[in-house]
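Starting off, we have a lone chain in the form predicted on its own, written out as structure tokens.
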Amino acid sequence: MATTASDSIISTRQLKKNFGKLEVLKGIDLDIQRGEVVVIIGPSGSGKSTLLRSLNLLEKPTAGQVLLEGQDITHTHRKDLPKVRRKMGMVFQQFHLFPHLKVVDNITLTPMKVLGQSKKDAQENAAKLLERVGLIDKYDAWPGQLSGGQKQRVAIVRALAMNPDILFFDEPTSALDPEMVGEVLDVMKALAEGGMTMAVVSHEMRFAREVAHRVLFMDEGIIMEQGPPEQVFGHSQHPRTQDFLRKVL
């Protein structure tokens, strides 16, 4: 899927990261489009993650623009961050609820502060969302009282109540055991079937080949090679990629 700045949801022009004599990332190109679903791959340390956490600032650029929707966001006022975050869910490794709320109360709180949502709105809209994702019997219950995998597909329902432009995955199934990867994944499936705007960084290859628009592969900080699943893991023209990819399949 062809992209460019002007049909683009978010966009990066050489974007750079250092965390003090470390460059994490080295000038960074990137356009992901509205519905496209892109998985970021490579190895650990490849900058995957920091690039992610660039995109809504939760890391802050050392040079370069980030763009949403054509704006230029990257030296947004801290008061500003969350209007300009509300377009951007973001779906960690950990999981990040509130031990001490209630499901339903993970869900709605941002959208009540936030959006300025109503309780009962809040609640109605939790409770489809948890209803889409086969846990509405878990509405009332404590995050402890989830396993893994219930946990991650909470994480994902509190990113879609505000309802988003884009959604951002950051290697949401690491932490799980390998059981549980398959009811979270299978969440992710139907929301890019829906037509989510994603970009995941993620070690599942298999999802990588079946869902994304684009594969992205990373190492050192830069992007590699990039296109659609069948060209970089049927076709690869990097060797980095190609040697990454005999050691990951």
Second form
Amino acid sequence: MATTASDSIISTRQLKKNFGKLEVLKGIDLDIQRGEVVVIIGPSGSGKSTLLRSLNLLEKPTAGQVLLEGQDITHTHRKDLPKVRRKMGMVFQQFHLFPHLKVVDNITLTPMKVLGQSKKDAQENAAKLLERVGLIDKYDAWPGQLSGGQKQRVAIVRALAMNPDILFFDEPTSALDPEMVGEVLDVMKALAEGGMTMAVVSHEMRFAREVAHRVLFMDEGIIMEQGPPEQVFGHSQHPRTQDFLRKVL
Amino acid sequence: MINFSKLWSILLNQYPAFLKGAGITLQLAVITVLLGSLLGLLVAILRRSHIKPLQWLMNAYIAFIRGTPLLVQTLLMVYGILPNIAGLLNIKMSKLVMCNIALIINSGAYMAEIIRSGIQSIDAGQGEAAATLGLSSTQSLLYIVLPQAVKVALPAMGNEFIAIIKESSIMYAIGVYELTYEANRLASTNYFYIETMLIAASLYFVLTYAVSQVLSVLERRMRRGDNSI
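Starting from the form predicted on its own above, please write out the structure of the form predicted together with the partner chain.
Expanding to the full complex; the earlier chain stays at the top.
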């Protein structure tokens, strides 16, 4: 299926990113459609996280373009960045909950300050979302009182409370104890089934296989191979992909 | 040798003068630490501004204050800059007020450094999370970074408070009737320098020790409210 930037939520054109002399992204062309779940896999250092972080401009691209709903946002002025970024939620490996705020305040702060929601509305929405991820009893808890899996679920709720058009997950389960991975993946799976557009950098191959519409295999700063999970996992074309999958599966 | 009966009689007869001096010292220090913290916070924020000249100005201010003696700064303010400003604004400024301003300006630079190190200790991920949620850099600083940074910086700010109590003794040279001035005035009439200064030293110690105790209670309180397990 040929896709254009205009019917994609987010796209990149020949996106490049260097850190000093190191070329991390070497010209990425990517289109993510509304409702699509894209899982990005690949060895560490292949540029997966940098790609995600370039999409919301946490990293400033060295060259190329990032397009949000067809609009070139690559050179967004610093003052306008918040307006662009709030459409793209992000869930981090290390959660990054705000430790000085209770769970509810972590979730309601930006809907109130950025979207101008009333405290009552923001709190009601927070309660609804917490209910959905099974953490309503942690409404008044401090982040420090939560387990890793609970923290990550709160972080997902915090991102959802901003009503983003797309959610990025940067290795959301890599910092979790094995027994907590499932609870986070379940929430992500439910989101995907609800039609949320998602780009997920992950090492969870089963999740990729079950939930992804499309799997991207990245290596050495380029997208080596992509396609539906059956194709990438079952009949990968590229020896680098086969080699990687042999190691992780 | 120390004449203890003399020390006792100086204390009994002259305690109002000592207390008055200690009161002025404490007043100077409290006002300095409060307004100095605010000034330091402002400078720390302005230093992160994207306007380069503002950054340079703040860096120059801090470099100047840290690189020159407090006494010289105070003399410059009290006999140079502040009388001119007071003249321009057509207001009267007492020596005490001028000395207090000099102390605030001095302390502001150190507070700015303390707050900066507090800000630097906050994980970059906090700012990134704030950014991806659509907070502006100012909002992120205000709601996310500073509350955490100030908490980290609080012990160092407490130490600065204690340092100010002691350093305010320099105002003796300007003729502000703070504790050192009062003690020296008494000693130069009774000639019992050791005894009189020991009383002054004890009062300074009581002040600084009391402050350090209050601060350690506060710190423990904050840690109890702390949310990490």
